[in-house]
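Listed next as structure tokens is one chain, alone, in the form predicted on its own.
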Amino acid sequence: MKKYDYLIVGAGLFSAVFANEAKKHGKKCLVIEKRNHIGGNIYCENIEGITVHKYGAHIFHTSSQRVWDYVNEYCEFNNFINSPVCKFKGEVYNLPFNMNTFAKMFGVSTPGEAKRIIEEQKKEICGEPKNLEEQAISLVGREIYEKLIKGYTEKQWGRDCQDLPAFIIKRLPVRYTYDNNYFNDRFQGIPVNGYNELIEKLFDGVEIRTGTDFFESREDLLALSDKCLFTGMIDEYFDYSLGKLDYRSLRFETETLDEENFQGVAVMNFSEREIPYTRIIEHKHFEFGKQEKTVITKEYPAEWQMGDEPYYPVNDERNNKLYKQYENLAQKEKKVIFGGRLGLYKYYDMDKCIEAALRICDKEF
């Protein structure tokens, strides 16, 4: 006798939306999560009265009215606008690349002047770009590439830009306006009480077991339900039978500082290769905090090894080809749905994750 309609493996955002929709349709779910908390990578902690994004900066943004209405049913959002900066050898530049960036870098003040300099630098690349370095220069010129892209990208991927495929940077946002808003989406903000409130409300009334590893009692867990939503690594589900997919991992160093304001911005990128972390997050600025202390997190990219936390897929040619083979296997699993970043081997922003979950729910219920 099956006890549940769905076993849900993983308690991140994708699973939370699915569980919430299943509950609305009268379905009974059991959620299991290997970590000791729910929420996946959007989980927050409270330190010194500051909401700390435990697994890196998460800024909600979307142009989808459906997604925006959906999340606003469960929590209130503030009016935070993401305006990060990038530091290179002591100089600070605005991101994304805009007239503030060009004014600082080239000493110009008009879009025409900036465009002429960038177009001249782009001429260095003839023909089809052969690697990421050539692709980046063909889009924004050498000076921006050298100062703001090269070191950051090499840290992020753990290899030289000349050894990375061109398609990783298909396009780079270049704005000839004095606009520091990183995103172009209609809606943007951070939950007023942090992401935990959103996740807890989505999972409200659903049975959850944390500290539970699916692979330690796989058959017993699958026997409890009619169907399974699996949001873990798709290659692990199939016991790496076709080979291992590649992932990138991250390491976080968080510290509390006895000062009110450390860097004056929520996110500061560091594009020098010699500085090992890619960015520092100062969490209080997400919520316009006035606390006497501040909490910062340094984010270090890392090669993923078995047993590490896989944060995002490496969607290069080899891995995408291998994932397609796993996807073919997945389609034969009639009682298992694969979802989320790891189950679909796809980098998702939060709104796209919710959209993907709702699409599956539209088919399922």
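Definition used throughout: the rigid core is the maximal C-alpha set that superposes within 1.5 Å between two forms. Residue numbers count along the first chain shown, from 1. All figures in this text were calculated on a predicted structure; none of them were measured in a lab. What changes on going to the form predicted in complex with uridine-5'-diphosphate (UDP):
- Core-superposed comparison between the two forms: the Cα of residue 135 travels 2 Å or more.
- A displacement of less than 2 angstroms separates the C-alpha positions of residue 111 between the two forms, with the rigid core held in common.
- With the core superposed, residue 276 shows a C-alpha displacement below 2 Å between the two forms.
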The other form holds:
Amino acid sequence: MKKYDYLIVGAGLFSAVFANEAKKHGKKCLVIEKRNHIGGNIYCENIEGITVHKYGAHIFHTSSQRVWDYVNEYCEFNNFINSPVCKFKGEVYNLPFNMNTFAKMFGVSTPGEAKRIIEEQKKEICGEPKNLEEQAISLVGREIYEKLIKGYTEKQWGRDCQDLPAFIIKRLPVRYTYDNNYFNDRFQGIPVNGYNELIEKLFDGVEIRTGTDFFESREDLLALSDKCLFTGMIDEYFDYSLGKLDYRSLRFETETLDEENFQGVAVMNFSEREIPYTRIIEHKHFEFGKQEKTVITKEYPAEWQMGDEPYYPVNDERNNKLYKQYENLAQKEKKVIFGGRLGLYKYYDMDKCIEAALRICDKEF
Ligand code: FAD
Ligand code: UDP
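For comparison with the form predicted on its own, kindly provide the form predicted in complex with uridine-5'-diphosphate (UDP).
Full complex below, order starting with the chain above.
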């Protein structure tokens, strides 16, 4: 007799949804997590009464009624709308690319004037855009590409924009209205009591061992259950037998400042190559905080090396091809379900991650 129905590797959002659904269906799970806390990358810490997003800014947004209803069962969301700004050589521009950006960049005021300039600039791209550079120019023209996209993207991904897939930039809306909302989704907000509440409630009543790495006692752990959900790195699961997948890593530098309001906005991006970080987060603005002090985090992108946190999969051609080969191996592992950003090697936002987890649960339970 196995002791558990499921061994769950990783205590991030994907696992939390899976564990919650398993619990509802009377399944017994053991969760193991190598970090010393649960929540994966949405984990928050409290500093000076401010909820600090320890692994980078996390804004919840979705167009799925099912996902929105699901998360609202466990926590209340505030009415935060992400409206970041991008700084380039001392000038600030609104994001995403919209009439406020075009007005400042081109000195225009109507959509017709902005369109004419962008249409003219994008003439240099013929046919379907083949990479991120071509995609960006065909969306917003060369000037915005060079000032607000090229430097940011090349810092973020450590690769030339000509070597990056077009889809990365298609995530950003381009609008001919004066609307600074970074997302197009119907629902948006930040949990009023932070993301930890959501995670804790989803995992409520489930046995969890933190500080436990799957690879340190893989066989013993697998022997405990009938099935396993694995949300770690898929290439590591297969001992890198087909080669290593690339990831992008990040370094976060967090400081508490003796002032009330440092930058006046939750997220400020820096698109100059010479500035080594991509953005500064001022956490209190996510929750309209009025504390005397403020906490800011600078986000420095880094190439991933063994032992670093793998924050982003790099979904370029080489890596997608290699992932497909790992996926073939994964399909042969009948006892193991692969999930999450790392197990599926996908650039998932939280809502997509929840959707994917619920889809697997629909099949499993
Ligand atoms: P993770 O959160 O990575 O959880 C996986 C867990 O598995 C980790 O805790 C890890 O320690 C553990 N683990 C791995 N290997 C092992 C092992 N061998 N043994 C034991 N445990 C292991 N989404 C949004 O919707 N909005 C945003 O604004 C947003 N901003 C983001 C900003 C950044 C900087 C990053 C990196 C992501 C952002 N996301 C955002 C995406 C969001 O973080 C993910 O969708 C979500 O956290 C994915 O959850 P997960 O469970 O798949 O992965
Ligand atoms: N991007 C950019 N300039 C910016 C913000 C974003 O060029 O000021 C590009 C960049 O390539 C980035 C992509 O748009 O990787 C997607 O941005 P998003 O904010 O969605 O990225 P995330 O931080 O969520 O990975």
